[in-house]
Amino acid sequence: MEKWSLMTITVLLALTVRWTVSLGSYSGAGKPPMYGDYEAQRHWQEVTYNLPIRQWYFNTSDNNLLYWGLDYPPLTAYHSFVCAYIAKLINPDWIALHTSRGYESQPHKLFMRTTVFVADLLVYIPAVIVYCFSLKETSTKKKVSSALCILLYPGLILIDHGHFQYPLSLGLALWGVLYLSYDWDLLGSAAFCLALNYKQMELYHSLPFFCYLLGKCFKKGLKGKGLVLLTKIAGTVVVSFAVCWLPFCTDMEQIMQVLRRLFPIDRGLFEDKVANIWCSLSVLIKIKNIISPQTQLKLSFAVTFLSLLPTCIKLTVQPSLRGFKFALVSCALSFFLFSFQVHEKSILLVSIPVCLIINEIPFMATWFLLVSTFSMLPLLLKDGLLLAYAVTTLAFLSVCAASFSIFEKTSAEDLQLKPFSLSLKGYVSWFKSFPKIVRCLFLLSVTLMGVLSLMSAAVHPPQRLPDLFPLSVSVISCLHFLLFLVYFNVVILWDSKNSRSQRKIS
């Protein structure tokens, strides 16, 4: 009873702070003619109201795909549509074809917030409250702090609610991995499916499901029990793309356009100032005028392949639950560094596989999650969202710290590197002083920050170097993601298949 009523009030707290979040301004308020990401998504509900499913993806007279044109999977184009079926029932001027460009009104606010919090409340938390309890070998008091870091992890809270988008994909893709950790493959490939057909970003968490349930295909046996579990994922996988697609696969044009909206190669290798390896080599090397978009295409997706190669394949030969959570961080977090066009906001994809491992490694995850939302300073600082940054994320630092005692959980076999420092054989020694240099270099790293956030918020930058901060953000941000890929590459790839440290979720 005591820890229904612990994570009762955990939930409620992270449900105040996400609504006092809202309360404030949103992405592109006020901002004509494109105004931002809260336009693009009322806008997706003003043309799925309207137009019929047939004109939802091309460019027409009442469809200008320069103007927030539809560009995520048929999933999203549902769900504006169900939004604006609602909103048609409270204010028809809010999805009226043409004239509602640009609708600002408190009610119209106060409608888009909660249809967001509505899909916080019924997807995303629900699995992160599940996903605690589940925890084996954990005490009540370890849940309650993990599902309460988790849920007021700042980077997920500001963007969702803050810059403004919703949580859906992450929330389905967070079911999947609790329906794998129960053995229910074909839930957990259904609701992954779900995620990928909200998102195509979902693609950074796809190889480790695949390779994770390819593995535990060829561990039964691919002339038996395997042949069989490998052929009812393969058919979940076409029923649950063909149930989405159904409705745009009329002809083939459809679906060819869907899937041009959906990978806008055109676009380029980056567009802003991005926390990834190609925006960051650009402030020395002029990347995008040396090299032709079609070279720079087939060189992303080589690095992005190279780099999260020998984890998939530990994965495949070795299957575990411990080492498909950690396969979910280092994929994902090579696409954010490698791949082509990546969004700043991205980094929520490698964000939400780390809360997963929080408890595991507490003051790795919350280093990381703490530099993921500085990541993301650029776009906060451009919505409105200094104070509600400064707060949320000082908060999380005091939760983690409280909760984990992060600064005592710094020796080698805390950070699940034993097994790697026993192999060093001669070096071992030099990993005494470890857990002093990891803790020096931590707060150096928050201090940095620290720093740089005040700066890119109170002090202009010189007339000639414009983007100054922002890029300090993205170059700074950039080194740390790179050292953590290869801290987590190195756990993943010296982690022992029967090590007594693998912890299962029962």
Given for the second form:
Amino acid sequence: MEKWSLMTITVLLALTVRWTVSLGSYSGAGKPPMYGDYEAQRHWQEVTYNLPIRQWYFNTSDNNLLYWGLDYPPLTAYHSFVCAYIAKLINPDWIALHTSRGYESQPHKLFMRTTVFVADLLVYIPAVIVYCFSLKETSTKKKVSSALCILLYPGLILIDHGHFQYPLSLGLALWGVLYLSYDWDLLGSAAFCLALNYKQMELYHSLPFFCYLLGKCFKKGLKGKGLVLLTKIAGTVVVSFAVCWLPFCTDMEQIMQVLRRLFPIDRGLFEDKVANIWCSLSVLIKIKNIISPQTQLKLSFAVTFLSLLPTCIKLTVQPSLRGFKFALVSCALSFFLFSFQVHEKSILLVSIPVCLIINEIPFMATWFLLVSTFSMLPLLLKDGLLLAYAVTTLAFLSVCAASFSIFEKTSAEDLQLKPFSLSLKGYVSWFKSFPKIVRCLFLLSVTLMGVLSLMSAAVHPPQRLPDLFPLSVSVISCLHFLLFLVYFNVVILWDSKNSRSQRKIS
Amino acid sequence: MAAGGSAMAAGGRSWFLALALGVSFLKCLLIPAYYSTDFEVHRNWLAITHNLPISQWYYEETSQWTLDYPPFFAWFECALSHVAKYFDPKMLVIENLNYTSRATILFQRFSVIFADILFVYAVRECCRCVNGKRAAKDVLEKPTFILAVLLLWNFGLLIVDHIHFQYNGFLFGLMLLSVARLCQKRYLEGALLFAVLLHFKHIYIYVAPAYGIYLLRSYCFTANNADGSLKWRSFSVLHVTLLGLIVCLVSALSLGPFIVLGQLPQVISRLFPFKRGLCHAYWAPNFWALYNAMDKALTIFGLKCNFLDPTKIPKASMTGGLVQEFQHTVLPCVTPLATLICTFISILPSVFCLWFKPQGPRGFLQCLVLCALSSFMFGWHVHEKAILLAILPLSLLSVQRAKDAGIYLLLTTIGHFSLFPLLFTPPELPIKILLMLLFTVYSFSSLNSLFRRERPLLNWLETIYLIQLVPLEIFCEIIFPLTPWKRHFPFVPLLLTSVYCALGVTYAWLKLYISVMTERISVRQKAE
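Alternative state: the form predicted in complex with its partner chain, after the form predicted on its own:
Zooming out: every chain and molecule, the one shown earlier first.
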């Protein structure tokens, strides 16, 4: 069969799965008074359509910021505005000021689901397809199976089409990566700026983008071509930011208010149950009570910075596309684990870069993607997406197992650990049984996740420990993520051009 | 699908498992989708068979959806009901009309998904019967792989069973399994399976002539003459007795209790309700749809030219597609007997062909498809879903010969398209379009690559006809609801769909018939 028909089938399959998931429940369905993210998005449409731009981010009598006040950057607001415009054409009740609060109906759900579906179809899916086609040194079949695995990644499907969220920021960031891989640096940075202006969480990816481009300029010589490139990139960034923020540039107070909304420092180190280090540590020590919020902020900043440093330095010194992709993973993971005010959905920011390297390290990528979906289990359970979670996860596991035969690719070389193992060979003798150990660990972890999923879904927790299951889900995922952080850092730091060229020759 | 394709690396038959698992996951995802009144029908049958003694099964009429399937299906529901009580006992109360709950939906949907295991097994057996002469290196181009996808991922079966809600999967499983057994020359098993199937759902009686003649020709007569004609002396009394015994035993097991109770007439009257109209609420795309449309056109023409008296025209005739009874104004009315005769006559040539030009399993399958299609064309109160009866067996033929592949592509695309009106709720619109595209793109690209050395599978006329389905769908689903005609002529989209598809189905039926009748027996088969 031809390449194009295979790709078409892949896309159609991905779209079908997305739409069937969207038939299910969404965040906060029928749960007054606050509802959930679905209502937040609807409320933003209401606010942006009915109020003048000056009032969008301000607390006024028409805009109660305590009820899902706008706390994403301007592009999200513009997107809401466009959606509201279409909503108005179909049914003005959906976005009527004040009276539409908590509006829920089947046609409205259909409309909201369609907006997500369209956003996915226009931005995220094309990026994935183009990316997979641009993979080098791979057969058509590998390309198609990579695309299938990426598009069937359950975490993103469940959050976007189940829980309710738009995949635009991730899609735009993906376009940024794509442009960079084609050496279109200016387009790449513009796309990334748009992503950043859609969702401030994209900052997790900003350092690798910055370091990669900076390193590229250094390589060209900071005095000649490099400087020109740097100026051009800086200009692009400034211009794209300016365009996005233009309506808010009327006075300083506007900009400051938006920034205050974007970075709510007073919200505390973490909320709910997140699979990051602070939440897991709080099982042992109640950090939130011991340390003052200001110190918490400083502490998390320091730890994040330290964990980022090696990767960023390495990337700046030796900028390579492969290193860039790995750095995206490890930096986002550092942010997720250590930074301030992390949301459980933010793990998607790590998962998408992991998807990009799924054809290089299929085994580890599949493992990570499974764990990342599992870490959002409490959220998904709350939204009533248990069935979709179970089915899509199992489907994803079988698709990955079938298309990459991951269980046969667990040797040190397949995990890209060859250079690391070579440097250790003198000291450690257990490297021979390494593939077997890894495989056992994987099976153990999958079993653990399966059992915990089953228990969270079916068993009532003991009365004294109502949070037992969500907490154990986050602690277990956090342990996984820590190990993954170490793994990714090892791969990045031990990677050198020599080892790769050697591999090619052999 | 591509997942299964790449599974080749894992070796062996693992791709089959991947395909089956994949489609099962998809079925699970469809659980929250819309379901039709058939959901309530089956819930009611669960309640009836669970609570009442056998003697009451075919008399109970609290709900309008009375039990109208043969006894084996009732027993099947009875068995299911013993599992159902652990999910939600309230669904087993007969008076709980239109009862639903999360547990009820889960149970009913999962019962269909689990019953489909039989279908998966049958597909596997069918794949074994297909010769691997074209064995390609690439697993994606193996006939067995393509056949597995065409059957397991069949669009019609997916939407009818897992969205609309019915138990066709495991019934077709029984049929395909019996076909596979006949192909493997395990005649008695095949006959047994088909007899059982008939007592599950009697619609399969339409293809019974093919079974009867084939078994008689190749099992009861054990040898042929050198020129392929029948050797009368080879008649085996033993084989006939065995066959008769099987059929009688199965019938006794199924209908016996009701004969003892003296309820046979009641059962029969429930199974064959001729009180219903010539066509279903939505006209299945068959000969009668064309007939009705012609009648309507003539009526309008007659009114325009004042040949007809407007006061004499029955009112209902102009709301066609919305009422059950359809009164013809110009053309003569059609009685059940007339449809029966038409069906019989249309089936006859294919049966003769099976008898006089024996071609082994191929000939049998051809005759089976022709029987199914002919009865679809002329039957009384045919459902649009009945087209699956022809499409599924035709899949087996399509991967073996380019000519059949062309007819298959034509018939499946039209047949599946004609199933669209089954799902009319807005949330299911994208699903049906996506799944239809998925299946159509796959079937076209895979069969085209399988027969890429032969001439194109479809000629230009057929291609244009199929492409025009796209504007038709856009008009019916998107443009028409926005026009003011929607209120006055709500039946127009259904009418257009059914007439347009009827043209295609008729064409495919004729083409298949001609190709079967004109086919010559190859020398190799003579030697057998």
